[in-house]
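Consider the single chain below, provided in structure tokens and representing the form predicted on its own.
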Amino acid sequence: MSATHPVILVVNAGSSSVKVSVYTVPEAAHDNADINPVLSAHGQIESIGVAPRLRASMADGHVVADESFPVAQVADHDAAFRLIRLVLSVGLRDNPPVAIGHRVVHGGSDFAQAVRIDDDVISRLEALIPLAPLHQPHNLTAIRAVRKAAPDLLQVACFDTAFHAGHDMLAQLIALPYEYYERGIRRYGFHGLSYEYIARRLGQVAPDVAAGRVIVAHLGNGASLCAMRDGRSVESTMGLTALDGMPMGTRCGSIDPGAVLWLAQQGMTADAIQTMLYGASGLKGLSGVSSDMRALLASEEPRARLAVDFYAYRAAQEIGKLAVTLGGLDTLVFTAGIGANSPPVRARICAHLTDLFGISLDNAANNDNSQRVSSDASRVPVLVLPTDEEGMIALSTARILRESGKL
């Protein structure tokens, strides 16, 4: 890494993994409105507390570490972050980072953009843990670990909810007594870092449609869809928490509240219900096979097929609902792990949309994961764009660095 370029670390702490990416900021960013951090290296630890595995590589693909560890050595996120930091420190010895940007899942109603982290910010994020129990505690663990190791290092929180902060009140309301809305019980939306990147990317690769009525399907282990107009979010399928909307890998998606009441009446504790809704439902719960879409598509089990069919059916339904909000549909975009890499899932979803929107796919383009996968006859273009949440975090962190005079 060049010693002349400032270095930014990006930390993305998930429910069972910690990802750390290293970005350098080109000199042009010091006096130019455009900041384009460049990825230099990436490392991650997966299956924390179960089967920990560390992998690290340079941006050109050169692998610098690939090792599995005993569970006791990487039993929690704190241990995982220390280990990955140790590996990366070898390459960063001569050019330490000037800032660290963190993905934070829930920003509540307080945070509509990325912010510098201080004691007050941490306290407000802690209060949001009940709304994102799978993610928020791990996001905060990484923040605290950095503060302990390097207390003077600038840290920036980048929120999955921030891109949706401008939603109309009708898109935020939940039909509970109004006092709960005033107390912050409202629909926030998530995956905002991904959607912000796609909105920016659309402006680069398809400026003719970027300002129109766009629905983006972020389909991964977590899944949601977002309706955009003029590159801004106007509605999302996720709500107060990341449980709402689409069924996901292990999360249930939308559910009749009466079902939750029934579970409680049967004697299940709140913790047990939370564990089931977040960790044992969705594709995993329906199929009884796996939460991994690749495994389900390869399986001959009838319930695996059922789970995939239900997933596609619900995605198509959500697209229809978002089109109502937009008053139509000009472009459909697929992104994230499943959305950008699974032709069969895209085909299943789009098959439900043919009669309503005149969508048809070019089979060869779809199978190749091309940027445009719709046929010439399709009334609505269908695009595939890989997302880059870490890149958006690096960009937001660099902007705050520059605003503070440190870049």
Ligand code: AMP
Second form
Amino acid sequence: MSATHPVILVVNAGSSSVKVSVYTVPEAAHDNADINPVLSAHGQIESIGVAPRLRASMADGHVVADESFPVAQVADHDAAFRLIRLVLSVGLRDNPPVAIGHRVVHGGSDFAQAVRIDDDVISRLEALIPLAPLHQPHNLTAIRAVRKAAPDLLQVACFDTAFHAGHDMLAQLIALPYEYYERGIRRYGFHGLSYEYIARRLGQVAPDVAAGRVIVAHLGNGASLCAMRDGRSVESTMGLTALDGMPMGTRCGSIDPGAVLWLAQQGMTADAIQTMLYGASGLKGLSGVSSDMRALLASEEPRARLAVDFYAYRAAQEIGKLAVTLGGLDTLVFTAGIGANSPPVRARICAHLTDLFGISLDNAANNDNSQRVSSDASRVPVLVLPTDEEGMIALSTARILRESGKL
Ligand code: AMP
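Alongside the form predicted on its own that was just displayed, please also present the structure of the form predicted together with adenosine monophosphate (AMP).
Once more the chain from above appears, this time first in line as the rest of the complex follows.
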């Protein structure tokens, strides 16, 4: 790790994991030059409170730590974060971080871009906890832990909602009484850090199509799709919360609100319904086998196959819906764990898109996860671009550092 280049930490605190990435920021050639933070190390703790496992490695793959811990030692996110910092601090001893960028899931209507964190920002983010109950509290825990340990360190919040902030009113409305819209009950959209990265990447690898009508399918544990025009988000399949849209690993996606009413009328509490909709639905709930796409593709269980078929069908349906918003489709991009790595899932989704959009895949390119997986005959090019949400957070944090004269 260079002792001369400023260091930025990127923190991504999920529901059962904390990930910390270390970036160095090489000097830019001039004030307006693009900043290119470089990943130098990464650490993460998974299964916090269940079977905590720490792994940390340098960017070149050299493993610094790989260890399991008793639950009592890493019982919560605070403990996890301290442990990762401790491990990574070995490499940071001569060069402590100048800033920390946090992934924050919900920025509500207050935040249209990354923001420097202060007390006011923290209390606004706390008010949004009910809209992202599984993620927002953990994001805030990491922020508070850093404020306690290093009160003067610059902290930046980077939002999954911000990239969608320019959506037209029609894309934001939910047809409840209008007063609820004014109270913030509107469609925000998520996975914005991933989409912002892909928009930027598309400008680099395919500048000819980046300005067109693009649909990006972010298919990971969470899954959503985004319609972009001119590199900007105009519609998302996720709405008020990260439950909306297509089915995911454990989340249900869009369902008839009458189903939620029915569950409540059967006597389920709001907490029990929340646990089911976020944690026991989607691929996991339908298949009864797993939330993990690889396990489902390998399974012989008919319900595993049914779950994957439904997943592909719903993803394709959402693509049709977004194409209506765009008035057509010029490019389709797949990203995230499933989108970037699973040829059979891409093939099943695209099979639904042949008649309407003239999409056809090149089987060899698709099986290789090539950057372009569509055939020459395909009316719409289909691309595969791995996403990098952490890199996007590092970049946004570096930009704020530069604006405040600290870079
Ligand atoms: P993410 O949330 O982006 O890390 O994505 C996690 C999802 O990607 C899980 O459902 C994994 O099973 C899935 N995934 C990762 N690699 C592959 C692969 N090679 N084939 C199919 N699914 C994959």
